[in-house]
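Just the one chain here, the form predicted on its own, laid out as structure tokens.
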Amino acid sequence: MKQNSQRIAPLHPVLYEEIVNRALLEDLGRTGDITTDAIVCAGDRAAAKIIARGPGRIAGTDVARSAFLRLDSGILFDVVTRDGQDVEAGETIAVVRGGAGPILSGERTALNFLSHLCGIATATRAIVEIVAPYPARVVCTRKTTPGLRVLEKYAVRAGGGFNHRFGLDDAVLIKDNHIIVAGSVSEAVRRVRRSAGHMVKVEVEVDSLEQLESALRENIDAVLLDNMGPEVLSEAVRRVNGRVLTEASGGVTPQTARAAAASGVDILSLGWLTHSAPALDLSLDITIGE
């Protein structure tokens, strides 16, 4: 193993395959790729190297030889580097070994799929790395890309975070919205506890003391703090004393992590992870022959 590295339990491909199909069908269209088709000769044998153009956090190896494997189930695809490990630039971080057709078609596919998720893992990884003197844990949020959600929230754990609701199923999370449309925070975790099952867990955003003040007076498990400066944010804390958990939310981004985390919170949750992280920049390196 790596020194720097995350142990992380690969996804159940059930959960993979058909955004995998969807992408491949998005890119070969209506008659497949032209290109490949008209320069590749039949029984053409190649070999080609993923690597790292410049260093990150890897994730979503098992998402690219899904890419390879639907076009050719002969495919070989060796991973060198896997998810939850870094790499430098330069390094290899997966060999693909098989007819040279499904590798070119496949290429740009496996690709998008594994930069987009090793960024998001990379910028985890510096989230994480930023706030490691306090105990707050750094999580993702549901500002995801449509249709990729299993995807990225399975990136940031490969980063070292943690995953905040994966939908809106999972648990309660009562909004300001929620509470002008309820009339008040009391009103709306009244209504939210009459038909809540018992193992709901019950979180309450908040843009003030005054209204932590309101919703520490309810049967909740969690505060959201929402765009809170630093020095409001450790009197927050500071007033719920451990009675619930506190998250750190809104802003919160690598510039400001740091100050947030020292607050004292929880959790800090960050969208910016998800939605704005930078893809890494990779290639696949081909060669003709195995």
Given for the second form:
Number of protein chains: 6
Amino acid sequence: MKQNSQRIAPLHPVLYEEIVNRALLEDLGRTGDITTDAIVCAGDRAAAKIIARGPGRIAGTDVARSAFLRLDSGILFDVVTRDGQDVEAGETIAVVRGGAGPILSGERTALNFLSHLCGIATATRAIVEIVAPYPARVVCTRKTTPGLRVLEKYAVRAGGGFNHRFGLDDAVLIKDNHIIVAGSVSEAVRRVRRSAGHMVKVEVEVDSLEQLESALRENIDAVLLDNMGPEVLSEAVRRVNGRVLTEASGGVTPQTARAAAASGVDILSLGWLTHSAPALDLSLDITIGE
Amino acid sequence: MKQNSQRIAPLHPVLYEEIVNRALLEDLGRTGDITTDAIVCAGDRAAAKIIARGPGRIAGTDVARSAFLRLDSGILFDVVTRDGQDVEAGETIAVVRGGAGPILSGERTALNFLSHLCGIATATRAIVEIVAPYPARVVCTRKTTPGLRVLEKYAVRAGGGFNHRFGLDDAVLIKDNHIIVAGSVSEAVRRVRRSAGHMVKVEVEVDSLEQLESALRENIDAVLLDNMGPEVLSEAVRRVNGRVLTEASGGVTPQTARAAAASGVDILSLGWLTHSAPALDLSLDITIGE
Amino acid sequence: MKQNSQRIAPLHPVLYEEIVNRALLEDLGRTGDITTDAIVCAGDRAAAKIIARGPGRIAGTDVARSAFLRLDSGILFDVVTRDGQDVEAGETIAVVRGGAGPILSGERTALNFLSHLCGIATATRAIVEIVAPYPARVVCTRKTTPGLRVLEKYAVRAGGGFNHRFGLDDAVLIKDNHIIVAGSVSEAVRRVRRSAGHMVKVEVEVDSLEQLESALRENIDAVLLDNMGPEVLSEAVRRVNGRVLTEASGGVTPQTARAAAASGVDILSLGWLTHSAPALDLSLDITIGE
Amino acid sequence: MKQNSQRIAPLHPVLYEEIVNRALLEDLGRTGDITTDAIVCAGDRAAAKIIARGPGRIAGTDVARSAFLRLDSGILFDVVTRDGQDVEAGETIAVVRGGAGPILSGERTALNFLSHLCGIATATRAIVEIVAPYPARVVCTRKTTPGLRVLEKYAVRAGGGFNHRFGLDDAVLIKDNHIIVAGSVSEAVRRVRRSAGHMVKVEVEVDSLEQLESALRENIDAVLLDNMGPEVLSEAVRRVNGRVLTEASGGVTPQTARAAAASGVDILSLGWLTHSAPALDLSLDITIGE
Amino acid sequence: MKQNSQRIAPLHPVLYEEIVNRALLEDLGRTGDITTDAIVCAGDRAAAKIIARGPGRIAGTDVARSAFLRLDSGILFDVVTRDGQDVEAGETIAVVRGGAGPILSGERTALNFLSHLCGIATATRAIVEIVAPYPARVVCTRKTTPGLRVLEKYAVRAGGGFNHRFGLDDAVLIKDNHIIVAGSVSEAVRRVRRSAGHMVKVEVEVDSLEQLESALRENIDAVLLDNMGPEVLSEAVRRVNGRVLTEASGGVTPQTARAAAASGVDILSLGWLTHSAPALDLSLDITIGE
Amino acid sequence: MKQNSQRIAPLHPVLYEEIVNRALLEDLGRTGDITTDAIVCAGDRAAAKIIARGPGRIAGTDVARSAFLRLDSGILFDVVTRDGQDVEAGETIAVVRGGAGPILSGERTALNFLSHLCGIATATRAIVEIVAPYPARVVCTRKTTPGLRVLEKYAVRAGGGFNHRFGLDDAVLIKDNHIIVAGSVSEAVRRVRRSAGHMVKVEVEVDSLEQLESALRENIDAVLLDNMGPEVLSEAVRRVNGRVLTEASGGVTPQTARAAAASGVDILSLGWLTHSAPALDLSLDITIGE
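Shown: the form predicted on its own; wanted: the form predicted in complex with another copy of the chain:
Then the entire complex follows, led off by the chain already shown.
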């Protein structure tokens, strides 16, 4: 079911402007940038390049722009490498021009967003490349950094990945604990189908081939094959035989992704993409006088 | 100047309750946990253990508790391993008891906070141990995840580290770009001292021994020795000779920390602690019926 | 696909407490209830019954309670007729006891929520009864009152209905305008499938049998049969023949619902439930002295 | 006391921009309009007409514009039929031009506001016409939809009506329950006059001619004649004889309004205008390519 | 029209809790009270007295309590001198008991509210006493400290004063600039009466006896006699002769209040009460151990 | 250590825009300026001068501008006397041009900010002039008006003063109560140094020469000499002999400032500047027709 997601639809700024505002306020505190305010004069202007110090996939340029523009709407922020594109070490991601004060004061907030999101996009791209020979889509989970889910899910898309649920309300995922409460997969699915809307898909988590067989007897859309080794995964995919979507999840890392994908699963989901991907190292190199 | 920070003063909840609230809302969306709401009955109760799947230093138990209590004030959350303590793989961090519904619905938000903060504390502890033979304090930077600075700075303290500035307003750090704007270190310090309050410390970033000599001629409290190799660092520390605090910064990683600390610097600062530390792997193992 | 939704899972209060708070503030203004504050003494206590002045289906008792408790956490709010149950004119929905001041000051806000939500639940129930002989589920749309979607969707469930999408992000609905932009149904579906997550369902709006045939050639989950008369609807259902879900939408009212449902569609969606259902008339009859 | 309110002063946007923002966010959710984002390309432009599907009085065009502009400040929103004017079925209310993406994504939010407010204005106009032969002003109450009071009160003005209190704090209305607490009308008025500011008017609710006589002996500005039939109303107006303002309230509907107004009361207040007026049916007909 | 306002109805906490929360956050910053957190141990308890260092009228004890309780709901805050009562220098206003940490961390925020509001109440009481022989009510204006209007208006009531308008929306005050725009008092009143609700009073500002005569020919409720000396004021009151309320405003200070009141005006309004009253000096004397 | 702070760096608007927004909303209430909306026509334009009615130091012109622009982005606000400059009575501070409606509606909010902040700047300037012969800096405290700290601290700088701590988190101030809890100055400092970051300064409050001697034996940066008379202050300064910064605090007023400064202290801190400085009297004189 894989398709390459070259086109990255931008996020509506209304979805992240408040996040950017809060980030700026946690840096500016109660009086602003006391170093820059003391040193930079009102008329001082500057130009700066945001440069990648390592190779990576870009995500978050609009968010970074938004941070600068919130401080000074006159700043020009020209994107050189767009979201979804790749950079090598030393390449320029964006050029910033305008008042030296707001550029210096907004630098850290802008780079904190950009390096975090590029880090996720870069990690996603790496997994996508690893599993390229196989049909599996690379998908993120709800293991996101609190407060940044909308941005991190976007960064995964910029990295060539896809998104699983956005929250607890947009799809049903019946986990082991739900099955215990309900008493059986069958009863859990029955309860869910009784109330779920017709546009909601239902997935069931199974951790053995026996559970898989139980799940396949129900009216479901997907199975999450939890923490299975490559052989069991392959057998599970074989048994499903295309009747529902198959998702391999649990402990998938860059090291194990290829073997998991080789099983033929439709979906490979990794919490690692959003909770542990290292930031992409970036620098903002400023030129005074523009 | 190092002292061991065994006692971790808890954060006032007023500092993070809104952060927790937003995190819950981004998971509950517009109607809540449709899986759990469909399956769990009002009276169902549960107990659960939050267990570390790997070794680490704990931070964020109060935040995790706050997530559960925001959903149901009747939940009991007993901490087994407190913030600032260490766990081995398989050890229990906390026990949660109460309604099965809110425990299942709050699980991901609580764990997202806890695994992120434990990850930072664990990374900090690792660096602290690496540099234990030397006097250097391990310190974090402003390279934090947007929206979570107050929590991440706390996690660094729980890991045995210390905090640098909390933002742009509580201390002065004159960086290379400021020096370029001002024309010289001397002029930059002069401008800053003219406006800074008497409770504000002033640090200057230098990237060569020549710049260091210029900086030492000014009325400053600390020098940030930027991106210097171990030998240059040692020479810098020798030249400073205790007149001001010395901070090694820039590209310090677990691999290079020991050599940097061996230079005798007072402060070793790492953005890596807060922007790239991997999450600690945690699980919530639930027992229905309590 | 219809099932009776007797069990109404309560909403997490975190989803509506801020809505209640804003509603109270818009009534209390800048100094509070100047009438009650002047007349009622601190110790005055009262009991009150919330009574239906007409027959209806109840929804929103938790929200009404929340309004009173936000003013005074000592108020007792006992629900007599629970959400999802029916009342006749004159029957009691809830009993409120506590300080006379907060009961009088909170009355209007509590009743505004309750009468609005009961109105929607009552209207939904009426349609559900009308179409009871047929398989169709009664479903609401995104034509909700701004700011109250989470509550109104809940009221529809309390009325025995089901929910369509909660917003623009949790399912795909390709409308006529999207098809025009894309050039064809086929191209629109192709674009959507390229980026949509695997847990997202895809529905296509069609307004003729020709469009329906086009849509059925694509990989979709449902078709929205827009503004079709009963005969065309029946023919459409016949042609679909169970391959995808069928939804009748557009101008469905209490008058036309039965005929539309008789076509055999799976889903009958009505904006009317949430944008035009009249409020249920309620009164709060107070007894001073308790 | 009736005067025709032809001139509708616009609301300051600061009074509703946050309401609009919340409405957009409840529709865009956590990632935006996944259908439109997948189908529409960045450069696609569109023009659209907002058309009334039935006759009505317009209110809320500025709010609708604000919804589109919040998504894309480059959108042009030209009002054809201004607030306070009337349309027939099929007439155009406004023309929208700009990016196809934001027009499609903002359509539902904009129309939800507009159809709701036009519905209230239309209902108000209908009552105003019914009572045109009589002196009574048509007035709304505090029975408004939670969170939308400022907008709904405005819509009533656009419909030719007037506003009663905006909340509990801007005027005194002594109701039956207050009189019970105070012990008598006299004591209730005494308590209120002791604390109320000099710019605050005082109205007393009475439900019999006896109570009316009691109220008229006090220093009050208006009487609310609660749930009285036409004959009693007429007698009440006769007895008041212009000494204070008279307001008929309670169960006034389009059916009973004329008879109530014929009593000669100054004010006819209807909760129905804001809690049960059906929305005006609107459509946004889009033309791709502009 | 004066009556003594001995009974001070408390404000609903929902009106100020968010104000208190913001005030605490502006003091706690991004990590809290680093002094107290470092020194005070978790189990340390304390008792403290809030003592007046000078004589004054009390207002704001509930707000001060709210500040402590927001930090620690276990704190006991016993009011000794209630709002609306007077203290001499050295007298105790309240006793606080609980954790030493939150008491020390909340002290400044609580006292900032309390000293500010007591300052306003004290200033109001002083004016009330000065004008005691005359019928005039002492009234505050809209010249309040931004963000604190609800609290400052309350403090004026606690001082024995009354409130003018709460904002621009709850009463009409036609000022000189409005008259200029309208062309005449008559036209200004006509325009206002055409749109104002029936519960809204209308006051006209006049600055000469000629303007007064014009105003008295219109349908108004009060006249604001702006910046008139005692003799002109007296003449104005004589000419009004009880037909409308008379308000002396503009430059009234403790020095000029008596002479102004002697004119016989109904209302004496002073911006000074809320924009320039000095804070009441308070101290929090702590006893550790208790 | 005094230096004249001629250059007043402007505050980033992001630090106060939300404060301005709230202030406008507390004045506009739920429907806006009913007087102006009724009288002023859409096309009416005006020009106005903001004039000082007494001599003073200006602060807050950007905040005042922000209030007008929030109502109407087309308003022109030209500053004649900039922040940090002085005016005589009758001089113009700023000229406002644009729609008559927003100018009249925004006047009070803009002036409330400006007169409050100018009042603080003026009071600060007065103290600065009084102590001009001496080296002491004039410094404000945390005794600020809740919600306005960022603005009031700025106004102090505009008056030629400096800022002490911005909150409880950016510097350590060990007060008498902390010393009691810790048992001794020595222990208190030890506890603080164990956890405080390296960029945090430590000050100790002493109220006797004996306590001073104890404090000077510790590793601290400043001593706060609390409530000492001029002679004791002088002796304290003599004993400190430049080893740490000396701050005189407690009960310093315009009357006592000179004598305190004559002691030679480095810092003179006054809560009075921010909690009791009277507002500067301002007027907005409007000219219709521009």
